[in-house]
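What follows is one chain in structure tokens, specifically the form predicted on its own.
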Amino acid sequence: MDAPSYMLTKIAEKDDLAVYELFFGPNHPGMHGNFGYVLEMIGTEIVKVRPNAGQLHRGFEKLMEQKLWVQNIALVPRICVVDPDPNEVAYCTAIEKIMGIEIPDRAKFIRTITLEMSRLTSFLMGMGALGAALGLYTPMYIMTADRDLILDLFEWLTGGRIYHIFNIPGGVRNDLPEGWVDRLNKVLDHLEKRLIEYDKILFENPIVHKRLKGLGYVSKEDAVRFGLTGPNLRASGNPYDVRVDDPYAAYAYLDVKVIIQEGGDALTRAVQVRIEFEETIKLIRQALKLMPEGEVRLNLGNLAMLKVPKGEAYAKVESSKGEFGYYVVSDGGMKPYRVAVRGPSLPAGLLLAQKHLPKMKIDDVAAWMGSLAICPPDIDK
């Protein structure tokens, strides 16, 4: 039966063969969010790739050059949509540089403690997600449950369980509230006590090696040549790690270990998650144990009315998928002047694309793009 002429086109013959045009985008569940390749094909391999981001067109640095400072709070998450409180960090140190201001250390532990919530929320629909890409459900099941405990904490905490709009220029919107440190010590015990389940399941599973070993290979060289960032990057044997080598938050006053493996391909980054999963939990404990007491926002007065003096600053954080950077630029108004995002899926996502694909069969793609990590909305920004 021919496939619908919307999803396999014939545009030519080489060598006697037939090549297909696949649009491998959201209507295939191995797509990461609204975000296509063009793919051409002979048979099931791939001999030539066209990333299409325009399943989006959001258009975000944009509009937040139309939005009062505050509002933009609101919008920055959606960069991310899985790990959205990077975004949001990100913007308000911005911020605070340019205002030359400095949080309260008691904020500063708060932010911490949810951008590794953060980490553990993403890690966890990675890790699920890359296992339905191999045909393996039930790790994505057990893993989304899991999630869903992060998730009511972050609804306890900020009133959202996705996007959380709780850092403000100044700190954070409101303390921690009685009773949620201790039902959060709890969750991290059941997610540890399931490390041994997930490795069962996920990664000793011989499916999971046989699909992944090799596939995708980026070398150390090539890893800072493409401008990776985050696990993909350590996963090549490069050790930076935003919070050791350019710490904000609270990370200056935790031990902060740099994982890095040498194998580069997407079995090794796969294991790479899924070890800085574990060390994301101890780090949580040692932000719990260490914060102090004190104020968690300054009164920077109505920040509907706030206005940020002129000048411009960089930040950048570690997020689950890589290093995000704020550029801002302030002209002294109420709104930004000019915002500039470098996210870390688009080097994966176009540039990787084009070197990986070509030769590659299509049932390997969505294991790649999970494998990476790709965030379609940091692509089209």
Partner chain sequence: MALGDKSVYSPLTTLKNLFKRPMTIKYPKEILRVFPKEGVSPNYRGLHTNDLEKCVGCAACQRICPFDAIEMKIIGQNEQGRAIKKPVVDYGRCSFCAFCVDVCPTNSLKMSRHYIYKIKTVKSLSAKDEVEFVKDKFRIMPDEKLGDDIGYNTGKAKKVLG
Second form
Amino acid sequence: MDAPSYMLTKIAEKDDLAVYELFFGPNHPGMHGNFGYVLEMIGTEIVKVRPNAGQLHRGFEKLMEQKLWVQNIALVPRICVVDPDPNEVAYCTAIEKIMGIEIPDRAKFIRTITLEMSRLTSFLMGMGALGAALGLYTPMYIMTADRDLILDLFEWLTGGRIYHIFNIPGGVRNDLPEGWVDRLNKVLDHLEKRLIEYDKILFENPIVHKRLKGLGYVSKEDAVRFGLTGPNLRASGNPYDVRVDDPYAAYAYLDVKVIIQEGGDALTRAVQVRIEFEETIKLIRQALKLMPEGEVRLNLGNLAMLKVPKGEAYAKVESSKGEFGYYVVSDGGMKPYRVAVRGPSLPAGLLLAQKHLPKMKIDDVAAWMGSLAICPPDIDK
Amino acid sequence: MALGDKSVYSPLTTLKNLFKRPMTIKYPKEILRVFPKEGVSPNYRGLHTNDLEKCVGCAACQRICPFDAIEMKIIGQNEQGRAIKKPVVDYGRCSFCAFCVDVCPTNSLKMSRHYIYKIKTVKSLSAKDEVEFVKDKFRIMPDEKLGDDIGYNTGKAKKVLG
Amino acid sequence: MIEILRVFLFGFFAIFIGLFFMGIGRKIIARIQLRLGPPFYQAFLDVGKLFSRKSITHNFVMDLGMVMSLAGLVATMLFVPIAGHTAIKTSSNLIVIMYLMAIGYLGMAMAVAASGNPNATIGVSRALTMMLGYEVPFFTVMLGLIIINGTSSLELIANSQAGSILNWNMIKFPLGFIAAEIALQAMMGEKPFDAMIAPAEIASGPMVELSGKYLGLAFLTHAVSIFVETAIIVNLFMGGASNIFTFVLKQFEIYLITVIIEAVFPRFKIEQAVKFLWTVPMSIALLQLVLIVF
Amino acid sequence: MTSRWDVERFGIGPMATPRQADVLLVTGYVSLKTLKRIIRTYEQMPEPKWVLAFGSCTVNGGIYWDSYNTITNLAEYIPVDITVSGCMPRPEAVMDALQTLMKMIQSGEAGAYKKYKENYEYYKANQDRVLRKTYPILGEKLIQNEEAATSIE
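Alt. form predicted together with the partner chain, vs. the form predicted on its own above:
All chains and molecules follow, beginning with the one already shown.
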């Protein structure tokens, strides 16, 4: 029998037993979420990787065909727990596109603000998880505590802490409560102050640099070829942002700055998230300033009886991890005929893993995952 | 750009946290104080509360519920011999999306700011009965018990659905 | 008879102080992370709980290895002078201490290799590699101190620093102290040198198969190692102490530095760690040695 | 948990492996593939062990009650000590449940792991019933072929 080409050393070629399997996940502390890689290793070096997905598969696309248009809104945020709002907005935007309606301007701005807030929470979680993957738990604890401040705002606005179920076809469910904007401004000020501390502990830490530099390099062409989106794509030098190229919600009224970095390694991706975090805060401020008065939703009659005319639409939303796309097909009935979801983590988690992880040491797997912000629920759906 | 510079001393500046007040809320003794009302937010979507006098048993909530969590239970008969139905919420299904509150035509179904509901498994029950026991305990007919602490409620605001 | 009692007393004292330090260390780390943290006696509760639990053993080598690991460190501890008291008096205990300390790690290696878990095996190989990394600079520093004092007895080295604070080796040989401090960080297995435990990489490494009483033993081993290692530094660089209370206080200062570094740095990869230990502390230690000799 | 809801105050912390764990938290829906892992994790934990199921999904399927790939009731497969409602439960609710569990352990009320031993057949039968669905469709035939192939060599 010929020795497989991935065998690295002469000794390993002779000895089949040198290769062993290591299960990285699902119950591995380095794995964020219920997901796993089966690693074939020689010593501490990975020679082959097999993503072990499917632990979170719930059959979303099938479930959505069985429910009314409006009922699905309670379901979609579950696709990505840390960044739920892009799902709701993408789904609602797709429905609105099919129906050919334009939502009120104030609703657009509220949607934008909640999207950006959701991005903040997700970035905080992502940066913290990256730190934790490197063994630096302090920023993780501080960041999740700061994330709670934004979740409080969400809770005040929508009534739910994690799953907001706030966007509905035709707008949003309610207007901003009294005193909410003041509190948001206060939280943003606080986050800006904290950002200096995050820099000090995480982004200026020499050991973090040492660990992340050169890890998981993605070239400009590869990023496009593998279908990476969001910060991961921009960190490889591709100027693409759905918010600018194909504006939805109120982004057309706002001045969104697209940040591009050349580099493409884990450190660049981490710094990319850090810079975009700052930009997001500015964007929320901008949106708050420009927000008009008025209605927050169109009256579409009884939404339980909502019938979407025959047609199909693709709506995409720039989430913190990349592009969330919803392709919705309607046959004119009470329920969607077909909904297909495009999640941003699938290319990185399944495809890129098979290119990057071989020849990597086991030390780097968690950090690599953290730097790509892989969100397992949206791989499986 | 300041980012990307590294220094061994920068991380050590975090040590000033030692002299800051911890962000921890000592839960059973303290509660959250960030909202106009203490504890959870004023319009929190917690356990249901239902004004049984006002409830007409129209089953609108049952129809809108995305997860089939609401069941109309017959609790008696009126003078015409028609059955009186009231909603029973299965918290084993409920996802607290509050669509049922939105559609309630009489505004009797609301959500309270209470959220803790837990069931201890009884040791003496057999394995099979235990499953049914817990399932059963999670089916509750909402009444006025939690009505003094209303959370999500579309009565004052404009109705969202319908 | 009294000798045996003394030995037991020393052992219990080391465990007690070690666990106490661990508890306070957790509290301090929690405060740096802006949270309240566990009560300072949590480490005692943890050990109590672990010993009351059922534990899973794989074979008798695992039992033996865990006991050997604890026994090795307790044996080391008996040679360390604590404020003038030593359980077993010898004339050149520094060599014996360094020799015996390795037994703790070897015992751990034996136990976890018997469990057959790949994560644990990687962890142990990392721990032994790390040992190679920190012992070289640490020995170099010690060599300098042995040369200048003309003895390898810890008591004599400690006594030679008696008097004012200016006599401490910490002040006299600051470079050596820094090198030893970095090596100590690795010796205790704290960040940035905790590659052998690394939960995010190898699921807590050697501890991955330890349950119940075995984990309890590992806790105790760690407690004793904290005690021994800080005690060596206190004797070498801070002039020992006249009474036990001052001694423990000095130990705590050393431990505090370790904990603070632990809280704010991530971990090196194992090869990076060894490279770092063989370059930075090693060159500092060599410089110190050159300064001492010439 | 986060800095705001610090559970380490009660001495509760996450452990890296099931061998070191006392309490298994099942946080939400359980798909068939996960169930296999949960059972394995549960059986790896040394006694005494407790299970805390939280979220509606563990009681009656939650929002995934009509999904083809999730189980509806965790208690059929492993014994559960305490169940918390919510989707997701607030941190306070989780902390409350953990403290209740601590009280239950002290009073000897929590002992579901004994049930697992006593009713082992019942649980195993339930587990087998659903896990059969996860076998590969080409299952037995494929395995037989492979076995035949290896025996020829």
